[in-house]
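This document opens with one chain alone, in structure tokens, the form predicted alone.
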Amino acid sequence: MSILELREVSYVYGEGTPFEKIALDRVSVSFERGVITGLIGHTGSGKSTLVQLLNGLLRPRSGTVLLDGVDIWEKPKEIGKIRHRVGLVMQYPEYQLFDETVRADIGFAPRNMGLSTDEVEARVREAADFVGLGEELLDQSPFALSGGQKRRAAIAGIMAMRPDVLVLDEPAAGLDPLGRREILGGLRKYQRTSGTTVILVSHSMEDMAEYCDRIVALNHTKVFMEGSVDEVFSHARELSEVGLDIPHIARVALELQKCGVPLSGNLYTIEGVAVAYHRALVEKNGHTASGEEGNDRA
């Protein structure tokens, strides 16, 4: 069941004038309730106008875009609460701490929803914890931090309006191998918690691989493909011949598969292809690995 959902919105940049572009063309997508959405596309496929739409930070061109089936356009005066409601963590969020103290960045946008100082306190902590940012760094200044760490202090003061829908854009990028395992096992950890629907920008398929549940693959403007990992993935062949990027081991695959090697199933992760690859050799011998231990033993 979807929670938030695009019906043929289109988006145009600068209308009317010589520099007019369209980055959204009648774009019709839903996002499921619960689960973590990955969006990928080339750059200008129109993923950044697409996440700021979502919680009315742009107004579509024509078109609807609908939380929980309501128009989130219906009453243009109450889009503050729509934006609550849908968190967005824009490229880069660190820039936008600004606060004494960590904990009181955090605690901003809790503190604007009216909450007690007990419910800020509490969300403050939760929020913390799920992007590992330890109790002795709350009362530091946000600029003392690392760039991780500040990374981690901004996306924390979105978690911390407990929004049903939180959208990432780029949430790892520039960061270290570890930096990024940090922030988004952090994410997943969160989601799988609070059950909120998660909705995640980025280049990296390996990411989209490992920590999203769906994919909506956007090309020249308009959704190109959509679905689980598995059904996205399965297609590497047609991402990469619209030159959308694939995990760098389904390219691989697709590789061994123009060497005649037959793979199958789950081709963009390491332990796939493994598994796949084994699986090509046992049928190519006719025999099992199981079945040569035993004649080895025998």
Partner chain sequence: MTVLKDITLGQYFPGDSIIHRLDPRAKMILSILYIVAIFFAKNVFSFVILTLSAILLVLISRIPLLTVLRGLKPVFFILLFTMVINLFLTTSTEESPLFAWNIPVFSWTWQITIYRIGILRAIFTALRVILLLSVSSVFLTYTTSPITLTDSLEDLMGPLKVIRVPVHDIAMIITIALRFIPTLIEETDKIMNAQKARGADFATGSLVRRAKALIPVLVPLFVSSFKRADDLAIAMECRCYRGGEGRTKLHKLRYHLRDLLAAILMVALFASVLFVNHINPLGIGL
The other form holds:
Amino acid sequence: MSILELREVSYVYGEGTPFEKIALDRVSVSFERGVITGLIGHTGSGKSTLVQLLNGLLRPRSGTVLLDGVDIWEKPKEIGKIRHRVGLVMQYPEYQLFDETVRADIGFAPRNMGLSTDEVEARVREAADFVGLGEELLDQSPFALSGGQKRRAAIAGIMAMRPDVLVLDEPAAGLDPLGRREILGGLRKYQRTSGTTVILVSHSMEDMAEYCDRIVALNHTKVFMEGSVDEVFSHARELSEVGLDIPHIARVALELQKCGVPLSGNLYTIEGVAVAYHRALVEKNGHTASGEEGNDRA
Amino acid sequence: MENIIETENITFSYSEERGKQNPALDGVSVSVREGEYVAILGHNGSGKSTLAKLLNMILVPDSGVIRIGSDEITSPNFSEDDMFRVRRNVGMVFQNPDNQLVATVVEEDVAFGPENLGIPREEIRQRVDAALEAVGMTEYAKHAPHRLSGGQKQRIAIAGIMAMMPRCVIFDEATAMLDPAGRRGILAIMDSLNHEHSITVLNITHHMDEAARADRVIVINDGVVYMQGTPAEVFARVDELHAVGLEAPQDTELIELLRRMGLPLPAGCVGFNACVDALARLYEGGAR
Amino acid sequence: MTVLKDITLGQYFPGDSIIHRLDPRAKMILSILYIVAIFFAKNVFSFVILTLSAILLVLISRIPLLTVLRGLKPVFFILLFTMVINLFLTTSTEESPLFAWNIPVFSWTWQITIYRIGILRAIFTALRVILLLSVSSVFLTYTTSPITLTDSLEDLMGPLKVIRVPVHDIAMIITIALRFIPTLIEETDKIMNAQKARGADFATGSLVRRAKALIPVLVPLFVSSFKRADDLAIAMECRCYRGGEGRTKLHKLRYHLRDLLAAILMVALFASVLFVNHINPLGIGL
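The form predicted in complex with the partner chain is what I need now, so please give it after the form predicted alone.
Then the entire complex follows, led off by the chain already shown.
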């Protein structure tokens, strides 16, 4: 069941100028309700454009964007309402912080929606809770926060709209492994508890493999592949042939297969490859691999 | 080989830090030999960037001694002229590609350093051309920087440092804001700086796969040296890395996981080929 | 809403016409000479000479004439306004008006008179503005890159160093500004989009409301600009920047024979303007 759908959407930058550039070319894709969909593709594949089409920051040159089956540009004057329903967290969102306190900043979007003071406060608390910002931080200036906290405050600023769809463009860019885990793990928890549909853009295939349910791969202005994480990354070879990245561990698995090690199953996470390798070894050497058993982590 | 960088027990704290005096660096002693390729690993806020700024005299340590080559830069009678000599020898590439380019034309920007050093014009020309060549940006010499991609801007920044002919280049999270293609390009340049131009490379990063390319890894945590050694030595200690919010590269993590599952794989497998080899060999029965 | 990106700054048209190859300092001086000549011009003949030379200049530079004219669009209303003022408010005691209307306004009559000299003044003033803008932009913006312009400014202002004007620093500031304007425009665009995604509305409401709506854009813009300034200062220091002293330059400006020839031509143009000002064969002039 899809919640957001693009039908034959094209978008061109600088139309009619010498710098004209096609960003998306008759793209049709639908995003399933209540799951995390990862959007992958290299720079210039049209990801960032697509993301801005989803909440009406950009208007398609042709084709339609459907939210719950309704064209979001049906009433152009009410595009603001669409932006509340499709929350967009842009790249390096911490630069959007401006208000005097974290609380006021997270409350910016709900205030713009015209909600009552109580309702705004309730949503601020809820959103701060989702991203793990403690009560004691809410009355500080957003500029006094650490880098990772700023990022989380900015994301909370969008969650506070209680959007039906939350779109995030590289939410973990520039963070260290722990910071990435905090943000992406938190996002997954948020998705599972709130049921919100999440669309995630990332360059890190390792993160995509770990945190997403479905994957949409763009390549040169078109959709190249879509499906569950299992389906998409089982085509690791095709993906890497068109120059798309795959999880590093999937590369290891591909190389091992080339060396004649018969691996099968989930070959895009460390645990998955470990299990597959162990199984292959057991099958080859009879009932026991060199280890007694193990496999407690997977 | 002689040490190009040496720190002895340096401490540093940002004075305006709220409330408690939490030192960013608390007694750090490291040394880097001339021609070495060293990665400094640590999570955000571990103090690794502070260390870089101290080496380049952007910050001054509260205590301790820093030696760059034969200069003791922490000595009280170290003059401004000496400082600029140190900076010429130790170049620095920063995180944000936008915020380190000065001029509106690529080649003018690359020339900025040599111009400041008062190098004669003909020589600047040669150095600019050579530097652009080294980073593969010759065809962009006349372009405007703001039209380039992040990775390309970062290459220009490196060319700008190379044109000063430094002995050592410090990369301060220089790949953090780049896409994978841009990052790969910069890493290839780091390798070639070290291997082909014999420049000492210090890469400050939180990307484990970047650290795996270095000769030696120094892990900084909470302002102290937490671990150091070859990538193989450091990454074999996966648990200790996890304890400070870091991890090993995926291939090494796989080997370590399988080792914990009891398979007889060698410890400290680092690098794609080494890991694949080890796994393939075990499968083919080399181990049985 | 990418209006901001459409602002083109210093619309430099790369090329290799003789005008492009003139020394930028020479072009600055030529522009000044030409502008002075415009203000000396008094009659139809001098304006004809100036207009023809301007057209010739555009043709030689190979900048499309239409582009040059389009560049005048921003001053169109000012032009119209000055023309109207000159047309209606010029009076003369030496000649009788060409037209005179009496328009009754309630109990009072408003007399509109148009004199020949008023028409001339209107046309000449408009022509002056048009020539001034098109010639100086062909010389300085269309055929000269911003960076060489800054270099030549530094060079021409060199003598001011004697009276302690920080010439080098001014030039450096201009260079950095030119470098960062596109970056800041892009950033403004990005921040506006981010706030729009949070329901900010920049397009409707009263003026006060709209001004207030800009706070969420301006605050982050300032914060990030300070950060950029800080980063850049450190990066410049790391590249051994310590002011203009002892600095060499990759590109040294050099005068060539063509610059001398251009100067001679310009002086000749200037002289002929002065000359025809006096003979005024048709008697049409101010």
